[in-house]
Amino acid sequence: MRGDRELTVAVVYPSLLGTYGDAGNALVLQRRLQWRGLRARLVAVEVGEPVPEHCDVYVLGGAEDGAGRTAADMLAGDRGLRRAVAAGRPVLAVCAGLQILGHEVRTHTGQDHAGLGLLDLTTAPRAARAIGEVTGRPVGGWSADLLSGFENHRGSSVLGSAARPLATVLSGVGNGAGEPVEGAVQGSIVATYLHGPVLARNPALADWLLESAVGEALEPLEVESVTRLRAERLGAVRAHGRVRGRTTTR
């Protein structure tokens, strides 16, 4: 496909779903394509605009409760993202993005709000906010490297049978419900509570999404600054003795 196709990376409602700079995940995807000599452009889908259904990959970020509810209501009335998911186009959803793609979100005030039902999960509030570094072992063979990121959320998400975890938690909270797992994977959707942006700290996760978008395996890509960042963050977690069981530096 090199040179004869331009891939589009859509950032959905960045002014609503961008509290922690999660829109930067889209920039990571674009850069990793360009570093491989592939053409890529970003499409910011703002509030009030229809979500295009033919982009190659979609990014939804985190938000406060009110902004998340607004985003969920608007997406419920816009079929673009649903059609994209039905067509198997990859989606990365972070924190509030994860929650609103599920069946239902209960806020800390006890109000229930419907999600889009694209992920088999429900979310309720935790007693305490989960804040800090998270390390996890990938589930499903998408990477041999550890998942690394930073969580900041009140949500506790329970996965249904149609969704599987993105990773098993070695340090931190993750989904915060039952088994120590982090995130959710269902069809073409990859969801996580990790900010950071998470793709800047996990190139294997970025390339997993991109290979799904491109439809073929990508050439290996080593970026020294990313390698240093991962080593520093994983080293910091180990230094504080927060990792459950054995782990590696990768």
Second form
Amino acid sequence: MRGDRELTVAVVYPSLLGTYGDAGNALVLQRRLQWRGLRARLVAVEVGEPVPEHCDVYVLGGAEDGAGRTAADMLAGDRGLRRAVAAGRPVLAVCAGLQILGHEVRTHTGQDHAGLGLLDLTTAPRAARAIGEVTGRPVGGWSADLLSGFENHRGSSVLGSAARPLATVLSGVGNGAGEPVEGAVQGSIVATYLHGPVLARNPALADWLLESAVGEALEPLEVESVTRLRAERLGAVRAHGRVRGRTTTR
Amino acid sequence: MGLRARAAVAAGNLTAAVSRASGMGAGSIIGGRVSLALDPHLLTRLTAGRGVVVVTGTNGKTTTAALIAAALGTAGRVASNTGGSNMLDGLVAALTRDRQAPHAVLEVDELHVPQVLDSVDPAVLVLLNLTRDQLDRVGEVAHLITTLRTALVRRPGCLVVANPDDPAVVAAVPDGARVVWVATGSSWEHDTVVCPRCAQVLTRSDGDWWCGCGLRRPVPDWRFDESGFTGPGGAHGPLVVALPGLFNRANATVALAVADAFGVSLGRSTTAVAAVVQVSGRYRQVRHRGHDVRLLLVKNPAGATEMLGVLAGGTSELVLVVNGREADGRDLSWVWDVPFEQLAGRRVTVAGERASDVAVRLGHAGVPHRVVHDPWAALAGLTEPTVDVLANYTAFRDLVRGLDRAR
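Having seen the form predicted alone, could you now give me the structure of the form predicted in complex with the partner chain?
Once more the chain from above appears, this time first in line as the rest of the complex follows.
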């Protein structure tokens, strides 16, 4: 590939959008490049700094309502992320990150807050917090392996026609509106409610983002501890018998 | 106490004794539950006429309550739930165990404080810190702030001893409350980047912080540094703390402030605080199969980060034991918020039911490690003479029990 170009993984507002381990997603992207012998650097974009538009992949994490609202306002006044998305640069958005990239977020105090409108979805509060293991079957052929993660959110997100789900839900809540689906994919944006962080449990999702960033197929990479963790978590969900439909796929 | 309360206490004590004798547990939770079922107003009755201190916060509750109990103990008997049973049944059990003690120091789970404040009229509420912990059980910090503040408004006579360095704590203290501010510092600011009241980004400078909406760091009445503590009116003295870590020096300063509010002399309370060497197993050193093993409890990213600070510079072998049961929180995403990269170069074993989650985290941190799911097997494979075991809630509890049995 591209000689020895250094790839950059931008973490957007880690102190605002970083509830519960989401910064780990950026670390997973960096390590999976490095473990393949590629150079990769994390770029933490702090509050008050402009979002650079030429990074190779962007990561947005979760937040409580207040911090999420402030992050949305700041991103609305910054062109960097919009330009990166327009240029087709891959973005991973988790939880509040998913919500604020949508059109609108209604908080549980009943206020509406504008999102960036980069994802065709709107979010309203759920009556009860959705908490627990999630298993999903990927939609759109990005992987043959099941999506696995932990959700912990009070949002209910309805997808519009321009966005498609990341997965259909086999166990857990996911987006929590209408059909049991999880996450959203639109253009180069991949959004999900799964924490964990999601990329540590789903190397196929990490590599999908990275191949989009690099622009070519990456060599396969098996990390034994990750394979074992996936097997354990998927096994634990099956053992509780909470899975909808068949889960014969790995 | 009336007949009903006495019967409730007797039934609870009997249940606890049966539970202990049958080896089912320490008995305090089940005994308290039985008593409360028989008399729902028991907490009010059991605390009437006593000087009660309620201690809450995300981290440091148990240790701070133990330090306060030690300091107050110089002025008379103290009833306390230092075993860590910090929900209603545990409080009842502690209060029934010593009904004559003039003081009670009660560690209370932060979610249960509003309920406790409605039944108990404490002389002092200690509010240490409010950070993310078991997000699946406790929920968001913002919600916690609102419920604590509302509950405190209903207790205007209660003295609040609180930490001005945590904006979430400051936002939880109602205007007009009687407050003693004890600066305990904080190395964890991830949950208060934005103002807990208005969500604007906070300005921070040199330990101070403020927001455009008017919320700002109150001037502390008490603080500490290497040379010792400083209290109101310039009172100053040495601060000797046997427990490790800067956060325990902070907890000790809180204990001095609370004891001072009860009129205990600083000379007495500093001596009492210095004598505390372990708190229900935490920081305890045990000899196990030829190794010196120290037991450390870590439950959330703020606490774990502080604990890694305690370990920094040492060479001890480490065993991390992590479970994911309800009492631990089933969401273990927080292990990604802990700077485990600092452990590079140490000999590390991960154990517990969720060892694989920690192993993946350590793998990404570049920290070589062994995975041994069974904690006792992990302890059997130690090589270094000194070992630190970091365990989360149920893992820690099981280790303490197991080590007690082995003695």
